[in-house]
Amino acid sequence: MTGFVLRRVAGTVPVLIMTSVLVFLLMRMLPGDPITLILGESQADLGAAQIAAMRHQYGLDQPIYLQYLAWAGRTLAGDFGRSALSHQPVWDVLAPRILPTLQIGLIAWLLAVLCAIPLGAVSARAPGSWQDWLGTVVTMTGAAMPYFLIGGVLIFLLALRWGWLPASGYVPLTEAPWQSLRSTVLPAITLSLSLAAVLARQARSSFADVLQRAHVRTARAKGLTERQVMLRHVMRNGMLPIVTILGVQLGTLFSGAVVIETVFAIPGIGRLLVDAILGRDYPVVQAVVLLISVAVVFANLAVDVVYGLLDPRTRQG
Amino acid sequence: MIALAGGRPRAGRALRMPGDALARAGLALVVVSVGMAVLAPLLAPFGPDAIDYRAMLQGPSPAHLLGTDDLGRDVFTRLLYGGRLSLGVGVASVVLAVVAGVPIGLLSGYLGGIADEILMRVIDSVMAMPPLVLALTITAVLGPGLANAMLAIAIVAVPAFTRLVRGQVLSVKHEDYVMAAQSVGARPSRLVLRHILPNAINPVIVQAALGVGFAMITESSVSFIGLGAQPPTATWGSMVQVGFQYLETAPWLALAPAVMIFLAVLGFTMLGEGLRGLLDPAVRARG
């Protein structure tokens, strides 16, 4: 077992590294000096003589696999430099931006395990009934709908036209807690929907596979009822590739919260990225598009390692 | 597409499964929404451009079917003209993606080796980014523009004909038939082009659509976030973005473009996973 997890450990460091060697590149290839990355604008102040001071104090006179060992080994120790806009350590940028992009994720995936759970069930149950064309339309719809669409229907209606909700800001969770909910569930919502269409559709496949197995006959055979059957057979034993989806999922709640955090107006990491992007303050692009890249590939070591333990047959490869 | 599925054996029986429902209604949405597109200059009762300073922000009329926008511009025009670019770079993107990553992926696959190990751990990183956070950083290096835009599209949606192809490719390798094309002296461009890429031809067309959706999805976002179409180019989520600072008086401006992106992409995505259960045989028996 330990060796399992060891060798699923040493696995993602070949992709951390690449990954790492790919954001570090991409910022290496925006036009113009790369000093544009580390001053921003300002730079334009300054003489020759003194850009090609900076360039020796940045190492950026160095062959480039060698500032990329430098970059890395900053960046391991937890310097991200600083943002070209506000001169802060990004860091101390970044930070914050976290909570409110956790808080709307964390809301978002439960809303949507709660709804596509028990939808996919139902439609794995009865294949070509009418609930279970619903799923398929559910699905179909949830996967082609632009969270801007569903997002602009929510303020219209509950924010704008009904007011039951806040239209756009956050109120942080520390401060008032019953405010802050509120300020986070349109966007969650929005966040949700494409969600549960992934999830709906795995948990189907699931279950219909699930439901096809000898023991759930046992277990209908010795006369319990189709509830139980569902419940402790067919449902327990088929959440497992739905927990997979869950981690590799964590990439599109990334995704979704760049385009949600625009319309609703939520200081997170997504709208971090976008006005970081828009000011051109690269420092602080590379360090959000490297942690986000981070989370994801750790997000899918643990989900590998809990199938690991919960699934003893996937262990050997 | 249909003539490709009606062309197999079995299609008498394929033709009653839903997927075939999911496929010809996912049909019928894209060629609508392709129709007005290659119909607009027909179809528009203004120019796209037009402005009319007499007209802003009116609600929906028989004048104007959908109403105006900020500068008096016939939105249902502007529909029209929008649809143009915004499907044509949802289809230039993945066609540029496929003509880029079946190649890659028949190579890796056929190579193995340390070649293929490379290359995968590569596609690993690409894909550990999100999508639209990697077109957005990619198409700001790139600079602004909707060219841009498309070719980083483009490049988000390689990997996943790369693994596609890659892993046909790895299927049918030692199968009996290419080992016995081998054996009579073909050589891997004939093995690669002859034997094995036909294998991978149905799981690619299933992808080509889903991805035109997916394409799509991702080139409105980066327009609604300001780094794909710039003014006076419009694409359906750039008019979504500038719709947006209007939503409380004129919620139609941004809501009519954001319906059509999603009949659109609902259109591709039906197409797709209507192809996949009448293409796939495995799919077919679950059914």
Given for the second form:
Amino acid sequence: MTGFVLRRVAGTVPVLIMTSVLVFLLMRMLPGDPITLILGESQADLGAAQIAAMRHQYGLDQPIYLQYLAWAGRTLAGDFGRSALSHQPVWDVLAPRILPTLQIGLIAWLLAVLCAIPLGAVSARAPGSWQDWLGTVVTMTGAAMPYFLIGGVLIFLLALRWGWLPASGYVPLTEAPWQSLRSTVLPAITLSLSLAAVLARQARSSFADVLQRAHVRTARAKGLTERQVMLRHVMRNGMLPIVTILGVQLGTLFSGAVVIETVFAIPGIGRLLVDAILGRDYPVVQAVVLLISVAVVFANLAVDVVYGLLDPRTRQG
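Structure of the form predicted alone, please, following the form predicted in complex with the partner chain?
There are no partners or other molecules in what follows, just the one chain.
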């Protein structure tokens, strides 16, 4: 198992390098001059020689590959540059925004798993029944509704009409844990519905396929209850496609956070990305996109490792 994990970790290195190259090049292709963004209105008071000196100071007069190597070296050291808007180090701007997004994403992921897998199992055990029909309607509705519509309905019902939860804002987890959880419930539910819909349909398909296999019929013939058959034989063998969906959907969690954090006024990474794009703050945009890309790469690494635990055959070769 150790060799399998080490091979998977080594395989992520070229992926991370290629990801960093793409992020760097995409930021360089965006319109606008970084020096113009840094100087702002003070550019009119500087001459061409001073602007050229600043361009040399930031290394923008060097070939593109040297710029990438310099940027990659600073990034590995934890230096993402300075924000063009606030002139603060990018990491100081980014670090406080990680916890709200991470908290909402983990709660949404947990809610989706806890709801989708039992729903998929019930539908798979009774295909064509009213439970299967109801599960199909619920999952299709969750998949079809956009985030802003779900969020608006939840705000109106749970926050404004009934007053159960706050409509917007965020309380740091370190200051008031209970209030922090209450402030993230609505965004997490909104984010989890789309993921739960996809997971439930995949779980139903996967579990229904395993239920038709010979070893399940043998387990039933031995006298095992339906609960024991589902837990011991169906769940374990049917989880591989579901694990894949969980890894792939991490990118959806981050993309959904862009909309949800704007709707619920959450000071997270998604809202920071929107503000940075609107303000043309390219260093912050570059750091956020790189962080999300690296998170997705490591999520796929985790999926590979879980695959090895669930199915020993994947560790061969």
